[in-house]
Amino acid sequence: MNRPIAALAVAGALLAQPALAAEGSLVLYTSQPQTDAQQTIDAFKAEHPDVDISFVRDGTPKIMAKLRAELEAGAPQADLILIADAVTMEGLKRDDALMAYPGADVAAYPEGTHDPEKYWFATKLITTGIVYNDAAPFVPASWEDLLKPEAKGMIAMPSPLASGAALIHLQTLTGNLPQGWGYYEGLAENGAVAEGGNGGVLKAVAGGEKLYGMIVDFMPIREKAKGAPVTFVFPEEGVSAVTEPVAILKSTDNPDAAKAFVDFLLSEKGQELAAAQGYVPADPSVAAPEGYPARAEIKVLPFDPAAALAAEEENRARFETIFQK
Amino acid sequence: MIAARPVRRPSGLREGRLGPGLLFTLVLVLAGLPVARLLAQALGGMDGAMALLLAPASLEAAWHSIESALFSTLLAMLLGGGMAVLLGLSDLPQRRAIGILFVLSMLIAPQVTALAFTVMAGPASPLLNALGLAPAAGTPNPLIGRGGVVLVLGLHHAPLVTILLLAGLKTIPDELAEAASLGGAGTGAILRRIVLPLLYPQIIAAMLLAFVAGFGNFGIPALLGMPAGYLTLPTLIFRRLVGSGAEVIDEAAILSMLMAILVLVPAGAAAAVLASTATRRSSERPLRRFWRLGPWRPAASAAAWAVVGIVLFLPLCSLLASALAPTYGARLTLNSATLGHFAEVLWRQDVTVRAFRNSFAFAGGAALVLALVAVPLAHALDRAPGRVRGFLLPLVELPYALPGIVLAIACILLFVKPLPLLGISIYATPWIILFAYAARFLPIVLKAPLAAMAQLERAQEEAAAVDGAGPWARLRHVVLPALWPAMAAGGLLAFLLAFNELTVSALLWTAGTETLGVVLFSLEEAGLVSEASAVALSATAVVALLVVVIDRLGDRLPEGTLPWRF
């Protein structure tokens, strides 16, 4: 075989690969704990071995600060974001930072779990409820129980300045509990500590330094299975919920691979992985993992995303004045 | 640390100016540029400066920084001073082992020590639980908050005090103690009337340097202070910057200037005090260990070992227990112990594996570059006119004397816009971290070659010059052979410090350039305490291995190069 023909043969072999095979590199900004983010990426890579994907992990507000600084500098590092809540996604959509993915297959998902214009897609249902250490003097059943004198100085909670879920939780509870902001003032008076994100709450309650906490469901449910002395409670009034949506950034230079990643998260396999990691999958046909009540029994408190987006800064500032003296 | 200034002799050689000129430009770029940029920013943003500095949050953080540095200095002086007296003046058994282990505890990264103490002290402590001593659930962790910050800073910096005081003891002539002893003075009297007054400069310098180290520390108040809302200036700046992004960089610059001023006064004073004693040569016959412990020997030995246990073995054991436990808070038993967290961080997690690679690359790259320029630079500095030396030597020290967070802010300011002429930006690339490391650790690498240079006989070089050897030939054949062990040790020490580093990279990292310090901190924040402990232990194992390698070079180095040899 002479050289030009050999070259043609090689080119032909390359062209013969399926046209949609994703390749190249991707950067994911996420608020998932490191171990979960790594598992998600590993599972995606098993299906798309030619995509080189890496992630950066931090709490939603911090990862957003990083992303916004990069957007302003005109050099966003991320191709994809997978963060706590849809309100933040709405903010990015409003600022024209996201790319729509009209081809995404959302047949399995009820309306409201994704953006109607397909800019972002829910991947899970993560609720915030109460965690207690098994050595605690009483078992909490209601949000009101955290105001009891027996819990004084024994409460840890995530700060909305460090956690996206905590901000939604704040907006949900103040909008639904009869005392509104008074509830958070009561928590502060009862000595609740709000420093850092949900990971810090888990550490404090699992470590027995605090006995009660507000926390996202999957952390204590998962750690309990590994032997940590913690139990998660769905309070009787109901819980707040976020959906850990994924979105593609408009600035990505690898939209095909990014779409493949979204496809993977929304696929049955991706949803089963979420369940295996201890999350309630967003796809209602995929069963929730052990440790959760039936989906229909989880009472999610109502929440107004538009109002939340408008009042975001104000709510954070008000929280700060209550909790940081 | 402040390098001892070698005694200057008049130069007999006249050289071309190109080589030294280039080298001095390098110093100006590495050390001068970031500091000048920070100064310009802070002066430019003066309008709101007073309001910001007087804001309650800034004042409170400044006070926390000062009080934690002060109280931790007291603790470090007590502990480090006691150790110095026992090691340097008494007939304590197993002195050498105790001394080495005590000083090595300083080489464990501050964030690693802090993590070890948090997991050791709370109700979930695997160690205390195994002994049945753990506080009841619901008891706050006694080490979270001010007390913990002060205690761990004090323990961490005590060896620094010991090193300085031991060096000071070596300059006291034995004749004085002997004469006093013949005159009937007891051990206590010699200590009080002879040793203490002569050691006064080193005591002052040790206090000032322990204060500076405590004031600028980030890892310890980040892990022990922030969870309780006890913010110091470095953690306040860090929290503002990661919380709000680049828009608060002006604020950060002004707070950084405040920190720089609060640090440079004591650091400068310490340098001046040490310089004033530098003319005093090591005594011909240094002080003997005149303090016979007699019946107190077992008690003193037990106390010294207890201190080593607290600063070195206890933290390492507590990290090991926490890394082996199935999850934080779960009981560690023979059956529940798992190596899974080590497998997770050393093989499975791309981020932690990458962080090991990055820390090796950044620390190794910076150390290599610095080691390569160290010999010609030490040579050029030694031969430079007094005025040039007087300006450049303190400038070289600046990026190390300043708190890491201040240097990081200076680097952000310097590189956030594309470089002039080149039009490319090194912000958010590995190069910004490499630059910062090179600036920060230049004085560490330069210290030993400078000291060795001062000892080098100039006659050799002059003889080579008479034989017609040019400056580079002389550098290669005369200076380099004499200085290479010092260069290698300096490079390895810089590697050690950079490998452990968190403060600078905490602000400069981006996707793909995470360092070990950064992933440890981020795992801890995400509540993955067992994984963080596994990272901490693995990184410490690398450090321990390196110490052994560096120690092998020890016999060929000028005295005082290796902190754990005395």
Second form
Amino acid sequence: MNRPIAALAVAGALLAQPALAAEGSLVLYTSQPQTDAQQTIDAFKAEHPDVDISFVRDGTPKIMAKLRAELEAGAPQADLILIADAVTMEGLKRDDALMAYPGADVAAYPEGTHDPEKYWFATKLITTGIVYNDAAPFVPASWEDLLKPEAKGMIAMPSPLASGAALIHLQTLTGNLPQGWGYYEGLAENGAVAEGGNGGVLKAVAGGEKLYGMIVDFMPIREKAKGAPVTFVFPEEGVSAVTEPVAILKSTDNPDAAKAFVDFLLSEKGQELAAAQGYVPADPSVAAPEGYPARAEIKVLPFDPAAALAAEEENRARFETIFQK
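Okay, that one was the form predicted in complex with its partner chain. Can I see the form predicted alone too?
For this one, just the chain is written down, with no partner chains and no other molecules.
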């Protein structure tokens, strides 16, 4: 074997290896809620006390703006990124900002959960289904039910122009329901109001201003446990999901510690932490938290992040046209 080929072989072997002894420092950029981010850091440090890890927390758009500015300046500060959705990760992968981790152990996960080239890894499932006020005239079981006359003018939904999860939800439903875009045209004709994020939907439905809504699962499930008059439904056709993926920045100076962080999130302990925080673990062998059906009973509709990234602007424009009529 000549020297260049030998060097490439050695480099490839190193990339494929799981994390070695983890030490040194790491910086994580994350859109996790503050409490979740701190719990994640604390749990990782309990397993790897020789790693000094800190985090910067903000919403995904602001975190991405910060990271993009640093990348353009040639001085990225983060070693790892843990954000809401895989479409954003696909953008970073397309721009050659991520490091593949071929040695990551994903044997416990179904095919299609993570990036097939192992540039990013799902850490949980945050699905979008239907919430209804317990005083509503009927209990919805299907996405079709939001098109019924009884629901006219009583539907709230987050705007895909403001929420990444709502955009992925739109791309998932238009790609899987038989009506395609006709479903969203039907929602608009039925008086659905699309504005802001998921928090506004919960407020409108819990307060009775609206009786039905599209929303991420954990919000109404948590609020119902506190006594709010809302119930979350996993529609029979299936749900969309964002997966809060984690990835290693290509520019990291500490790849071994960064790999150890990814390994922790994908491990049984990491997935149990996700469940303890109130989310559905991405690993189907780890039990979902109270209030959720068994993981095997949750039907997640197919979604292609790369195709969604390519069609992102077209989908936003088409949605805006439908709901501004």
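Note that the coordinates shown come from a computational prediction; the quantities given were computed from them, not determined experimentally. Numbering follows the first chain given and starts at 1.
- In the two-part rigid motion between these two forms, Asn198 and His169 are assigned to the same rigid part, each C-alpha being placed with the superposition that fits it better.
- The chain behaves as two rigid units between these two forms, and the smaller unit swings by 24° against the larger after C-alpha superposition.
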